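Next comes just one chain, in structure tokens: the form predicted on its own.
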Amino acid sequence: MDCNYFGKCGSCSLYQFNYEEQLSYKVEEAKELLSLKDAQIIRSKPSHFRNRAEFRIWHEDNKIFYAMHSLQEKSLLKIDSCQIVSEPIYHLMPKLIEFLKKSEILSHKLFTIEFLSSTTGNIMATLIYHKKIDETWLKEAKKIEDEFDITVIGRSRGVKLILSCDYIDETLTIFNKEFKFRLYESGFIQPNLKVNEKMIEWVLDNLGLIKNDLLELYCGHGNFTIPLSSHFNKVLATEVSKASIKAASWHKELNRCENISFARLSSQEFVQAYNKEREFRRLKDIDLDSFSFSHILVDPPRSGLDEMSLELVKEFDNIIYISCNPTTLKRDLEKLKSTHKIVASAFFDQFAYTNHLESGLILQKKSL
């Protein structure tokens, strides 16, 4: 990837390497940390791979520019393009900034622009201000939607103005089968959607013999839940975020996945319910005793699994562990190895040119 800002912009910390070199550097470190020799490597596109990106806005001489945090200094760096964002965002960026420059209402005290794109080319731009925005701004912002055929949202302190909707439609293609999703402005999504598709395919490729039901903790908006559901008799998926559960329930209906039950619970709360230590009204329509789980899938935050959840996970015959932090994965793996063996592993390069590397493990309970 040829970028004028390598070594200057703080977004790409591994700027000194080409794509294959930075991937090899990260993978070798993760292999040594996790003692994995034969992990599958899931590569990203070498450029234009990020479907979500955020840029600060620099104001100078009554003009505005995109900016990123500087790699070397505690300051902002003016930029006019970004090679890692998806091609739809890349092509929109210069046109949008020029459009905004012509409008005092749209450019005054504009602080940040967040972009979100789908693999099918839909784009959302969220404009964030250090001023109050109102109906006057709304009318002016409608011109952006009309000009570029994108979805626009405005934010200021305590205010969110939606022009048409607060999501864009997305289609994930998993082994030639399409799954419909809505990517919400405030919801969590995988930032590299093409690697995300490959990540789901890797899980499906390594499920092994399917016997019964799937339990999923930290399900988000159903990114794994929906594609995996057709491979199990029933699925129970939990997530603490109200917005994510609402989106997941909609995706269930959109894809006609009738065998999924979603519950808004933290992982600790689910453990308490599963062990019959506590009852939750949020589970009143779900009979936990009706499930016969053969697999559990966990995709925890960077902090990894808490002690309660880890003890629960150890009870399952088959574990699918997706991790965004090799360090906490190593910690959890040390405890899981007492009861389980690794049968498949992979690294997913979601964040090329940074030190971040996602991991996937499939573990099976050891024979007595």
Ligand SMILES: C[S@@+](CC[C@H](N)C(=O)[O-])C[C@H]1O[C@@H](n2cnc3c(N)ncnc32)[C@H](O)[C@@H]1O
The other form holds:
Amino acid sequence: MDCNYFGKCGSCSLYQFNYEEQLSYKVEEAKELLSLKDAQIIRSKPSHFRNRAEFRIWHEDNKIFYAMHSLQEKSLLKIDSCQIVSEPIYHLMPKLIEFLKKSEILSHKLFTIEFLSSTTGNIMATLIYHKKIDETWLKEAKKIEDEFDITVIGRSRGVKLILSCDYIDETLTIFNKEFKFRLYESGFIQPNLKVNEKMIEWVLDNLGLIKNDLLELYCGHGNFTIPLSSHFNKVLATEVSKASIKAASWHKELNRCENISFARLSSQEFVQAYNKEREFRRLKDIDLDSFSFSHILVDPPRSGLDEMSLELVKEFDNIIYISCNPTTLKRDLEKLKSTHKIVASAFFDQFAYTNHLESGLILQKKSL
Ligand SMILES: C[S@@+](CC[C@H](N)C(=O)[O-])C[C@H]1O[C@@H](n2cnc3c(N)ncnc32)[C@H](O)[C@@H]1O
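Could the form predicted in complex with the ligand be shown next, to go alongside the form predicted on its own?
Complete assembly follows, chain above in first position.
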């Protein structure tokens, strides 16, 4: 990738390498940190791989421009394109900014634009303002949806204005099977949807032979839950975010996955419920004793697993640990190694040209 802003724009920190070099640099570091010699490596597309991107808006002489945080200074850098965003976002960006420039209502006090695209090319743009937005703005913003056939949302302090809807349709293809999703504006979404598909396929390839029921913590909108569900008798999946659990329940309907139960619980709350220390109304329709879990899947935030969740995870015969932070993964792995052995590992380049690297581990109880 040959980007004019490499070395200046704060978005890509590993700008001095080409795609393969930045990948081996990160992978070698992570292999050493985690002592994983044989980890599989899952590549990203070298450019146009990000399905989620956020740009600040620079105002100058009654004109507006995209901007990113500068790499070296505490300031913004004016940019006119970005090569890491998906092709649909890349092609929309210059046309959209030209369109917005022509409208005082749409451009005045516009602070940030967030883009989200699906693998199938649908786009959502969230326009965030430092001013009140109202019916007049709504009417004007409708013209963006009509012109570009995209979904637009307006946000200002305490206000969210939805024009046609607040999601875009997505289809994930996992081993030639299609799964329907809706990508909502709020809630977690994997940033590199093509690598995400490969990550789900890697998990499916490494589940092992005996598969009873699956417990999943940090399930988000059901990204792993939906494609994995048909490989288990029953699935219980939990997550703290209300918006994500609402989306997950919709994805269950959309894909007719009748063997999944979703519950909105933090991982710590789930441990309390599982250990029968506390009862939750949110679990009133779910009989925890009816599950016979053979696997647990965890995909925690960067902070990794808390002590309570780690103790719970240790009880399971098969652990699938997806991590976006090798440092906290190492910390948790040190503890899991007393009871479990690693049977498969992989690195997924979700965040090319940055120091971040996604890892996947399959662990099995030593006594099995
Ligand atoms: C890395 S994301 C993974 C989501 C999902 N597995 C996916 O692939 O889209 C981590 C998720 O954990 C959720 N989360 C954060 N803290 C949590 C907690 N204490 N308990 C349960 N879920 C939590 C976040 O809302 C987010 O959806």
